[in-house]
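Below you'll find only one chain, the form predicted on its own, shown as structure tokens.
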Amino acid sequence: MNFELKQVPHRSAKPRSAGVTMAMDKGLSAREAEDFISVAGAYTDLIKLGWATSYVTGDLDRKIAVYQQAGIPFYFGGTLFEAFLIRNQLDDYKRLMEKHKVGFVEISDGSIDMEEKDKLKYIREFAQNFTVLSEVGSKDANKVLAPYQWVEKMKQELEAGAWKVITEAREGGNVGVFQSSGEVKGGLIEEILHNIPKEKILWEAPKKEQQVFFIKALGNEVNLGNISPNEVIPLETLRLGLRGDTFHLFL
């Protein structure tokens, strides 16, 4: 921090499990890349390209560097997961992760249909050379999950060796745990909380209101992803009590 400030409510250090903050990078350059982690690396945790713009971004090489060379860990998004395997490239894909030297693998099936039992053998598969993260909830608003749903899928995943589970929120917090403009589920997530640890689910919350609700209601470490790089400080003030949302939580 850059001066004392006192009644500031205490934050884990990296690399940490809980607290974590997972941005999410959508197609930034190299020296986006660059300014990002000069400013705000010390509170990103985790680095997702999006969807499959490592598809598609230029000068892809350098950027990871950068990301690897600051020793935040980053992973492909589960969309990009997604799409090697519905064409049968999933070589390929784990052949990609090795060129990159990922560490980290998330298992989704957001866009795809995919059997639970598919999905956990995935999973199984992975954790034995990456670091899984696995998403529950689907991008499609029309395919809507029950409370007990939720829960069944979340523990199996984690019981198949996922590190942590992302509940669905896509970019702009409006499926999933949320509703179309963006309101919270209180009651899917009361659910969700009563039978998983907190600790154990990382919410994909990229809206301020969203991230207020999980600071007040889990504590400033819980873990919170789809974070814009530029969103990544504002959060760490809420976290930290020194933002009107929060400011009077931790005095």
Contents of the next structure:
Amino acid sequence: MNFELKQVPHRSAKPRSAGVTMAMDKGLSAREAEDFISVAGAYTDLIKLGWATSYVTGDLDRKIAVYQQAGIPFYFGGTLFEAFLIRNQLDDYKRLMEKHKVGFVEISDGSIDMEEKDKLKYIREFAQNFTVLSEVGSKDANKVLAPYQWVEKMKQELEAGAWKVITEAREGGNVGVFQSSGEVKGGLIEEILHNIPKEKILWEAPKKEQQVFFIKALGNEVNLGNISPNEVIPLETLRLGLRGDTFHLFL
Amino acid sequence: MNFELKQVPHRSAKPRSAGVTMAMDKGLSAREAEDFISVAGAYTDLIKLGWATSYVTGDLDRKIAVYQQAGIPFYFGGTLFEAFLIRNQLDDYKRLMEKHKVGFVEISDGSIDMEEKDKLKYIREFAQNFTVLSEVGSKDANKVLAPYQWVEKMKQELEAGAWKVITEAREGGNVGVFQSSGEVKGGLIEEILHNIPKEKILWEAPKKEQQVFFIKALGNEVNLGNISPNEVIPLETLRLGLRGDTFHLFL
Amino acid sequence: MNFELKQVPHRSAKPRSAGVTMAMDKGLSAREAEDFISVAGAYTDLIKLGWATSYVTGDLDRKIAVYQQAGIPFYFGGTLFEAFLIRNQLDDYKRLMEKHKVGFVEISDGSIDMEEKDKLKYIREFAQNFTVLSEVGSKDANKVLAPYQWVEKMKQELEAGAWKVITEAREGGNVGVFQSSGEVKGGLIEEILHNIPKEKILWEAPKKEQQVFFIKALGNEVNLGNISPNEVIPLETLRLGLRGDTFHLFL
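The block above covers the form predicted on its own; next, return the form predicted in complex with another copy of the chain.
The next block holds the full complex; its first chain is the one shown before.
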């Protein structure tokens, strides 16, 4: 911290399992990645190269080197896993991850239809060599899961070896546990939390109102993801009760 | 591309006439322009210095040098043409373009009232020395053109020598062929396409939903413009069927 | 300016008291601050390190050095004042400002309840050593002030020694003199202007439509704040009548 303030709530130290912030990089340059790390690296636990942007991003290796030098794990978005899978190229995907020494993998079915038993098989398989983030929820706003389905999938995927489950929200924060307007589906989230330990969930929550909701509901050490790189600092102030929305929460 | 994926749809090589991406720079620094080019230069065909931002942007010459060195043509927004025109300074405008070796010019009437015959005269005049992009549509949401007027203007302007016609949408994507909400006017677009060859149109489409609409309707080699520099990579993934919204489109 | 255009409206020279643009930096890196200054430094009069982001922003001293070398005053957001105040650490706050040679201070009650007489006391106290910007309005959309209350507070705070009063709008432009949709409360603003000299007010107006409203209502030398760094150039074109929205305003 840059100066002393009393009564600022506790934050776990890195590497942490609670209070995780996952940022989504959708095409930063190597220099922009350096800039991002220089201001917010201390508060960023994981960096996702959003969906399949890594396929086209120029100068990718140099950016990856920036993240690796900073000691911040990065991983490829779940859509890339699905793109390799649907093309019968999963072996190529594993080789790609090995080449870049990627330790985390996202197993998702946000854009494809997959039987849950197959998803669980992939989770088990990848969990042998990678830390698995499994994602629940579709990118298609019309494919709505019932609360019991959320819970069932999350339970099974954690049992299959997922380190944490992610709730799909997209870059826009407009599907899954959110309405298309971005509003939070409170009842659904309550149902999920009644059944799944909160530290095992990473909530994609790109919008400030969503972040505020989760911090108010689950405390400042809630795991949040799909945070735009330039929103990691604002999010950290929310976690510390140093922005209007959470100013009185920890006093 | 950074790795091998099968069944990724074809993209024309640069310089291309179809599948063009025009990015809008509204005040990047020279270094930010370098960053942009380093990740997305391969997918950027044209760069517009938005409206008259070039008048005030500091360190402009250095940025222009970055774009020129990268071999990506840039041009001044149509509002700048209109600003020179309404001040009777068109000769100054030509000198400015010559000074910067600008090869493209946008002839528009988004902010001023101009008789179509005068616009056609300017198109003919500028087409002698520049590649002309003529723009149809007003920046004023209250000035709505009937479908037949869109078609008529486009036809005449192409005949007068425009390389392509642009459909005005502004930075916000909220006028012209879009509702003020950003929603696409599907019927209008159908009417236009019934009459004008699609490769002759460059659709301003700053919002993701608009880009998805055009890619679904016209294929991945549709010409799209007013793309924010940090959205060129996301757009390219849409064109390649590597984002949720177009994932199944080319499989 | 980068080239000659006739009939462009006058802008005061720096340091100016009217036509002030206050930009909000919510976590730029030192290099991003350099980039911002290189394109828009000439049009930026004040830089606010938004709310308490300065507490967590990495590499802060280097960024501050960039702003100081550019000769552009920066100051800490009002929420930081409130965070120190509520912790009984105002002396620490003064020391922090002295350490960084900060000349401006924002005295606000956007997140805390404060009696107006106490606020006036702080304004008087800080005005002895700092240029005071006092802010009126709550960050809480439910705490609405009546027009006469806006006027009364503004009058008293200016009399107590505030250089200018700021109208609270947040980063989102959705409280205070704006509806939660961002729409302008025109009647309220008229009431304020009937009673307070316009050059004494700095309007937080992060959204383009809000900036356009104020430029149309109060002229191009209106004081505007909470401008995102990459929106300073677009705002300057609005002030100069070189964007569609204000194109005819000064001709």
